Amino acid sequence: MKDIQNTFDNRGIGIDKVGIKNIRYPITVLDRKNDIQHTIASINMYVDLPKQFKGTHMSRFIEILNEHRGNINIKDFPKILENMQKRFNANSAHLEIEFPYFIEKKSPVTHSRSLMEYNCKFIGIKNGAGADFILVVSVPVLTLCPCSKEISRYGAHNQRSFVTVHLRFKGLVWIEEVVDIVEASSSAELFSLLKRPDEKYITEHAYNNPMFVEDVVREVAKKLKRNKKIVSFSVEAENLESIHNHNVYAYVEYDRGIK
C-alpha cells in the first residue's frame, strides 16, 4: 500500500512536535518505602517532523510503548527517547508521563492510616545527543492567612493550596523527599483520613503556623537549595482562597549553575 505519510510536502514548513496525547498506560515508579509502585499514567509522545515529509506514522508511538511494556520508568527514559529518535529518524523526541502517586500516611493523633494522592510528572526531552529530564511533583497543603489572624479577634481564614515543584537533579531524588519538603513548608499538611482529635490538632497547628503564599515558596526554595543533588528548580504555589473570589499565586526559580 502507498505510504502517504512519507510523500513530499511542498509547503516548506517543518513541525516542532507531532505525536500522540493522553494515552493511558501502566507504568512503574520508584517507591522509597516499597521499592516500586504500579500506577496508571497519561502519556504524551512527540517527535519533530522535517519539512519535506507530509506526516508521521502515529502507530509507531504505540509500538514503542508496547516494546517497553513493564519497563516504563525513570531509568528507561533515555532508552525510550533514543528509540523514538531512531524509529522516526527524528532529531528531537519528547516524552511526558503524568501519573498519580500514593503515599501511606498516619494521622497526627490517632495514627489512622490512609493513602494520600500526589500528582506527578516525568518530562524527558532529547535533542540530537543532548538530553534533559524534569521531575514535577504537585502537593496539596493547608495555609492560614497571617494577616487574617493578626486583625481578627478570633479565628482566621484558611485555604487549600497547591504547591508544584519542577526540578532537575543528578543522582536520585525521591518523590517522597519533595513531598516532605513542601508539607513542612506549609501551615499544615493534608490527610485522606482524620478523626476528631486529628482535626483538632490540624486546625490548631495551622493557626499557630500562619503562612502567606510568598512564605510557602520561599520556605520550599530554601529547603531545596540544601539538597546538592538538585541542579535547578522552580516552585509555584496557588491558594484557593476561601473568602476572596480569586486565587493568589507566587513563583520562584533557582539554577545552581547560575546563582
Contents of the next structure:
4 protein chains.
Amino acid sequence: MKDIQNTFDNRGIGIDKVGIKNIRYPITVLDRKNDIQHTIASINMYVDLPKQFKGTHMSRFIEILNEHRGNINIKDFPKILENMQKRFNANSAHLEIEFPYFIEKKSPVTHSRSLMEYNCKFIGIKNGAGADFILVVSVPVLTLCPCSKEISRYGAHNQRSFVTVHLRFKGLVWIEEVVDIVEASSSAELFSLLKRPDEKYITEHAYNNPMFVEDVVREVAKKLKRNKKIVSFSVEAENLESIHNHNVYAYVEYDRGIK
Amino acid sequence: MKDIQNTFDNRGIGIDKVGIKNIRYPITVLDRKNDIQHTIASINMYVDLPKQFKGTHMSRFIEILNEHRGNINIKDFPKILENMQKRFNANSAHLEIEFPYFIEKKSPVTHSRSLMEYNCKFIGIKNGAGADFILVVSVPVLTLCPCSKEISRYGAHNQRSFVTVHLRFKGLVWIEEVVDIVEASSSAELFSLLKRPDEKYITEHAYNNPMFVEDVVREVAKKLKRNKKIVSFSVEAENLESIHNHNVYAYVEYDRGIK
Amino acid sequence: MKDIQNTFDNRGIGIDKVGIKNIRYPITVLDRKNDIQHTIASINMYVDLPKQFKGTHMSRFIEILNEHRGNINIKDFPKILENMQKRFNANSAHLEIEFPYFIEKKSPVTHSRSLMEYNCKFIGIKNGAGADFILVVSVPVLTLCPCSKEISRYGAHNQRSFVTVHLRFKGLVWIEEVVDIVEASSSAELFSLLKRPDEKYITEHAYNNPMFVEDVVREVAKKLKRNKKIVSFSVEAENLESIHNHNVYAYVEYDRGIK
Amino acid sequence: MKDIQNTFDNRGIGIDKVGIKNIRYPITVLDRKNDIQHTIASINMYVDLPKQFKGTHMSRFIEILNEHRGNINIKDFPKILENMQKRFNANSAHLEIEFPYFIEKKSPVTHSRSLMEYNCKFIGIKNGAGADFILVVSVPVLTLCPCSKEISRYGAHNQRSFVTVHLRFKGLVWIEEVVDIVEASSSAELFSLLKRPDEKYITEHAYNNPMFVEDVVREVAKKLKRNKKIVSFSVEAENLESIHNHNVYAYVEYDRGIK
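Form predicted in complex with a further copy of the same chain, following the form predicted on its own:
What follows is the whole complex; the chain from before opens it.
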C-alpha cells in the first residue's frame, strides 16, 4: 500500500505546525488535595514538517495519546513531547490540553461544601532540545464597579467576570495556587452553594471591595510578581457588565527576564 | 442525468422535516422607526417528504431564498411558506429566521444615543391550509437580587440577564413593543453608552427595583396577558448570577385558548 | 434573617419551571463494558413554583446534587426527582444531564483500539406521581451522497454528520445499543484511530453505501421500530455538507401509542 | 460627581490593553463589486493605560464608534485609531472588527447565482506613530484526501475545511483577492446553490484534485509569496475530517522581511 505522505514535495515550503485538533479525551490530572482527578480534555497535537515531505501520519498522534492515557499531566509533558519528536522525526512538538478542573470549596459563613469549576490549559512546546511549558487557569469571580459605588447613593453594579492567567514557572505551581491568588484579587470569590448568611457575607464583602477590571489585573500581577517561581505571566480580565450587553476587558503581561 | 431523489422509497416512512440548516444570509427587516433595517440572518427551511419519495431537492430552498431576497420579513412569511409548499409539492413548510436587531436608545439622564442589540427570530409553519407564526425576542436586562438586598446591610448582587419571549398574535406586534415590555419588567434596562449621571441613575433605579428571575417572568407575563392581540406566549429568564458560576432560570407559558 | 423567597406573591401567576442551568459537575455513569465511567456533565434542574410563593430556594438544588454526587445515572433518576419534589414541596421536577460518553472501538481491519466520543443526555421529568424519562444520544457518522455518486463518473461528496436520537423505553436501553443502531445506519462509522488498511476499508465501504440524510433517519427509525422496548422516539440527522457551507437536515418521529 | 477613574494609582503597573469587547454593531464595508455592503460586526477596542491612572473611561469607546458609524472600513482605520489615541491620551490603540462578508458567485456549469459567506476580520494597531494593519479572511472549501484516493479502489473521503489567512500588505488587498487565492488552492470551492450538473462537476473536480491540509497551506503560501503587495502572512487550514470526529490542522507563516 503506497505511503503517499512519505513522497517528496517540491514546493520547498516547510510547515510550522501540522496535526490534530479538538479531540476530546478522558484524562486524569494531579489534584493537590485528592492526588488525582478525572476530567475530560480537548487536545491539540502538532509537529513541524520539513519541506521535503508531502504529509504527516496523523494516526500516530492518536497512538501517542493512547500510550500515555491515564498519565497526561504536567509531570509527563516532557516525556510526551519527546515521544512526539521521536515518533515523527520532528524538530518541534506542540501539545495543548484544555480541561475543566474542580475544587471543593467551603462557603464563607456556613462552611457548606460544594464544587467550583475552573477552566485550565497546559501548553507544552519542544523545539529541538529547548522546552517551554505554559499553565493557563481561568477563574470566574465577582467584580463590583468602584465608579458606580462612588457616584450612587446606594447599590453598585456588579457582575460575573472571568480572569485568565498564563504562567511560565520554575519548579511546580499548583492550579490551586493560581486560583487562590485570583480569588483574593477580586471583589468576591464565587461558590456553587451559598446559604443566606453566606450570601449576606459575599454581598457586603463585594460592596467593601469595589474593583475595576483594571484593578483586578493589577492586583493579580502584583501578587504573581512576588512569587519568585514565576518567570513570566499575562493576566486578562473580562467583565460581563451588568449595565451593558458588551464586556469590558483589561490585559497586562510581565517577564522577569531570566531564563 | 438521473434524478435519484425522485426514485421510489419502499421503507414506508414519511419524513416530518427535511431541508437546510444554518445558512447565513443578509436580509432586511421592518423597523418601526427607520422603515427597514439591514441585518444578517441564520436561516432554517424544511418541508415534509411523503414516504414514497427517496429524497428532497435541496437546491430549491436556496432558489426560494434568492427569489425573496431583500423582502424577508413578517409580512412576506405567508408568501414564502406557500412558495415552499408549491415548489416542493409538500404538505407542510417550516421557515426559521434568526437575526440581531438594533434599536437606537437614549440614555436616561444625558440622553446620549447608542444602539442596543436584540436577538430575534421569526418561526413560520404552514400545514396544509393552516398557518402558524411565532415571534421570538431576546432582551438583555439587569436583575438585582431581592434576597441579597434584604439580608445585606448595603449592596446587593446584580447581573446581566437574558429574557426570551415567544409570541403568537393577531394583527401586528412590533419587536419594539416586546422590548419595551421586557425592559419595563426588569431591575434596569441596558444601554451601550452610559455617561456617569446615567450610571448613577441605573444603579439606584436597579437597587430600588430588586427582581428575582421569578419576578421578571411574572411581570412580563402580566403585561403580555393584558395585550389582547397576543394569543399565547412563553417567557423565560436566565440570570448570569454574579455570585455563582452557574445560571438561574424561570419559565412560564400561557395560552388564551382562542384561535 | 428574612426569607423573602417564602413571602406571598399576589400576581396570581404560577411558574412552570424555575431552577439552575448549566452547572458543570463531575459524575459517573453506567458503562456496559467497564461498569462505570467518569465524565463531566452540564446539568439543569427545575421545579414548578405555585402562584402564592415569591421565590425558589436555589441553593437546595446544589444540596441535592451534592447528596447524589457519584451516583447520577439512569437508575437513580427517579430517586433524585422524588427528592426534588419533596425538598421543594413541588408538584413537578425536571432534571437534565448532558455529558460526553466514551466507547473504546476497534478499527475494522487492523483492530487498532481507540476511544470515540458520543454526546449524551438524560432528561427526567416527574409530574405528581407520573414519571417520564428520555435518553438522548448523538452519534457522529460519515454520509456519502447517493446523488453525487450516481451522476459523477468517479468520486462522491461525503461528510461528517451528526445523528441525534431521543428515546422513551421500557426496561433498560444502553447508550451502546443506540450507538450500534445509528452507526449501522450510516455510510460508515467513525473512529479516532485508523491505519491505512482501515482507511481503505472505510472509504470503499462508504462508497458502497451512499445515504442521504433522509436515508439515515429512515434506517434508524426502521431499526428502532423493531425494538419492542422502545415506546417512542425521534431521529434527526444533520450533514456538514462538504460541497456547501450550510448543513442539510432531516427529522422523523414515532410513537408506538402504548403507555 | 467624582471621576474615580482619573484618580492616582500607586501600584506602579501600567496596563497593556484595556477597553470593550464583543460589542455587536451594524457596519458597512467596501465591496469590490457593489461598492459597499451592510453587515453586522463584533468589535473589540483597547488602549493602553499608564501606571498612574486608576481607570479608563469606557463610554468613550462607544462615542468613537458612534462617530464613525457607517464608515468603519479599511480606509478609515488609521483615522479611528488616531481618534482613539487622542481621545484617551493613549500611546497605543487596538481595533478589531470581525464580520460576515458575502460574495455572489456563479455555479460552475449552470451559472446559478447565490451568495457565499466568508468570515473576515480587520485588526488595526497604532503604537505611538507606528501603525500596523492585519486583514484576516476565513474561507470554507472542500478537501479530498490524497491518501484515501490512492489506496482505495474507488471513492475518497472528503470534507468541509476552513482556511484562514492573516495578511499584512502595502497598498490595497481586496477580501475578494484572498478568497480567489484560497478557493483556487483547494480540492473544490463551495457554493450555496448547486444544480445537478454543477454537483457532478464539483465531485469530479475534487476527485481530480486531492489535497491534504498540508497541500492547502502550501498552495496558498506559494501564491501569496508571488504577490509583492503582501509583506507577511500566515495560513492555517482545518479539516472537519469525515472519517473522524476530530479535525486535522496545518499552519505556515512567512515574512518577506521588508518594512
